[in-house]
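There is one chain below, alone, in structure tokens, taken in the form predicted alone.
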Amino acid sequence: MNYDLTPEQLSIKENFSKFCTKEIEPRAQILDKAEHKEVEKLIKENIKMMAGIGFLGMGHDEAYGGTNLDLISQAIAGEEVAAACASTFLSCGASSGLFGMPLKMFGTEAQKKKYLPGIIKGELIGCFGLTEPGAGSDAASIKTTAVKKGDKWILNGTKTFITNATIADAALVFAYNDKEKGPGAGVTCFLVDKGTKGFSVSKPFDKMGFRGSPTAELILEDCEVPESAVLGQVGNGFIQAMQTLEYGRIGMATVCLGIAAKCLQHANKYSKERNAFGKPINRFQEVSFKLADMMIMSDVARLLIYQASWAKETKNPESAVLASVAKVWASEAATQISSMAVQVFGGYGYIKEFPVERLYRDAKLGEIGEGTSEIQRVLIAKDLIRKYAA
């Protein structure tokens, strides 16, 4: 078993680290403090910059402007982006990943040509509309409906907690076209463009963390879309969403790893410079043990992400459960590591001037978004029971 990164992967890590440290990280604190309108402007600029270095096209085919790199390479780059600015990673991931990957997997050639080149260049921004006010963890309970009228579909419903909602040019919207068939055969995914009659967006939410990535509701009121807006086959939407979320869970694990790695970097540097009782605080066991635990937890997260990425890349049937394992560990590790980083900084860690305060707030989303830790444990437990049932 070879754990060495390839020369190409080492180059990706170095190039993304240099670029993000110089261009993206200085904007992270500004994004966090900005008003909503300014956030929308700044995050669009960041998305465009990440497109320029090839981040948005890493998982997409060359025919549409992508580079079609493997998932481990994407995770390597993603860690560097997330370490510099978690909000930038989240908005890029929602557009090129949650919106772009279903198009790659299920879209028609016409749909791919319409959206993917723009997504990869950062000229179009996408979002993923599954979650509803009463249907988060229980995604099968969505209430949004799609009724066929002639050659049109009429959509009604509300989607909530949608990353990029206020800046998106297009959305994937999941709706029941046949409730009696249940989620497995009665949900369809639709492509809805900004400006479509009956399609609107709420004002952005005022969030605890990831404040540089706008989140809002999508509102569909007799929203009329053509037959060409159907993604894949009618009735296959829920299955498409679940397959997409496997990628999303690896992505969420990666952003959590980036947060954790940056917390460790800040805490390690600060503990060398801060003196107490006549010596640097990293010479005290209480601090040095925190640093050791931070390293252990972040290294395990990285290995689990690479394992899940490899499994998905090689079509291993274990890929879904491995993605859940990676997400649970990385997200919970990030909350613990960011908390320890604040503790190492002491009073300064509680002040917004210092980046660990922002990272601490950002970290919590990992245990909620892309399927809560509780839901991931349900999925992992089901897999174990299925394997070892008597």
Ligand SMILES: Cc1cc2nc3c(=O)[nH]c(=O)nc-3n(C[C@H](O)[C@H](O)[C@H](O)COP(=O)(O)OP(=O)(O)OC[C@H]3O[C@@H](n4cnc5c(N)ncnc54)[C@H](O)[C@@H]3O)c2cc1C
Given for the second form:
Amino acid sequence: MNYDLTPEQLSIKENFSKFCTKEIEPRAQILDKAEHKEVEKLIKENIKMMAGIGFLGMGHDEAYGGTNLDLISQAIAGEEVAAACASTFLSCGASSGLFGMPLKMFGTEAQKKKYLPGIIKGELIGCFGLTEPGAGSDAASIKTTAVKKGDKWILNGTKTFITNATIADAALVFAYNDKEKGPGAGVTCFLVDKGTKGFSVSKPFDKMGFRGSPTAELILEDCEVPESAVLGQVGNGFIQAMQTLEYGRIGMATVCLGIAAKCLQHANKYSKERNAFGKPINRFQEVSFKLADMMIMSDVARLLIYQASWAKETKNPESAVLASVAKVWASEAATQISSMAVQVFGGYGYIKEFPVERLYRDAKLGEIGEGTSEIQRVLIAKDLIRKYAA
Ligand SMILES: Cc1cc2nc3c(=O)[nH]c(=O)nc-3n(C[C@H](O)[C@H](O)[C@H](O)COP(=O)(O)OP(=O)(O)OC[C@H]3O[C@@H](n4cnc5c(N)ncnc54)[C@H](O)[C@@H]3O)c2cc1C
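Alt. form predicted together with the named molecule, vs. the form predicted alone above:
Full assembly next; the chain just shown is listed first.
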């Protein structure tokens, strides 16, 4: 086993770090404080910038403009993006990952050609609509329906908490076409373009964190889409959603790692410069041990993310459970590390002018989005019990 990054991975790290520190990080606080219309404008510009340095094409095939890089390289770049601005990572990830990866895995050639080049260039934005007001963790209980009428499908339902909803040009929408068959064979995924009759978007939610990444509802009222809008096969939607979420969980773990690493950087610097009782506060063991814990927890998160990425890349049957393990650890580490960072900053950590305040609010989403910590533990425990059943 070799823990060294390859020369190519090292150069990805360096390039993304340089670019994001210069171009993206200075905009993170502005995005966080902006009003919604301004957020839409700024985040679209950030997505375009990230597309410009190849972030949105890293997981996609060259035929559509991507670079088809391995998942560890994507995590390396992703950590740098998230450290600079977690909202930018989330919106890019929802577009090229949650929207783009199902297209890559299950889309027809025509669907890939229609959407992927635009997604990779940051000229099109996508979103992923699974969660509903009455069904989040229990995704099999979604109520959105798809009814076949001639050669069209009629969609009805509401999707909630959808990242990018207000800026998206197209959405993936999961709906029951046959409730009797249950989630395994009765759910279908549809591609719905902005402007389709019967498709609208709510006002954005006023969120605690990730305020630079818009979140809203998708509303489908007798929304008519052609047969060509079906992603892959009718009845395969639930399996498609679950496979996509495996990538999503590695992505959410990565955004949490970026937040954690940035908190450590801020806390380390601040504790060197801030004096109390005649010496820098990092000379107090209570403070320096926090820094040590922050490093330990971030390093473990990074290793678990690389492990999950490697497992997914090599089609290891453990990949799903390893993605859950990485996500639980990295998200819970990020909430603890961001809390420690605020503590190291004392009163200043509680003031919006200081980035650790934003990082603390952003961190919490990691324990909720892409499947809560509780659901990840349910999945991990089920796997353990199955394996070690007497
Ligand atoms: C900012 C943001 C962005 C999001 N982006 C998207 C997106 O782009 N697309 C999308 O489809 N969704 C998105 N989501 C939705 C997200 O995936 C859900 O919020 C999440 O899966 C939890 O679902 P819920 O909110 O309905 O909570 P619930 O499922 O109602 O859970 C409430 C609580 O009950 C616990 N719980 C539920 N079931 C169990 C169980 N079996 N065992 C133990 N505990 C349990 C949960 O862990 C949680 O603590 C987003 C959410 C947020 C906040």
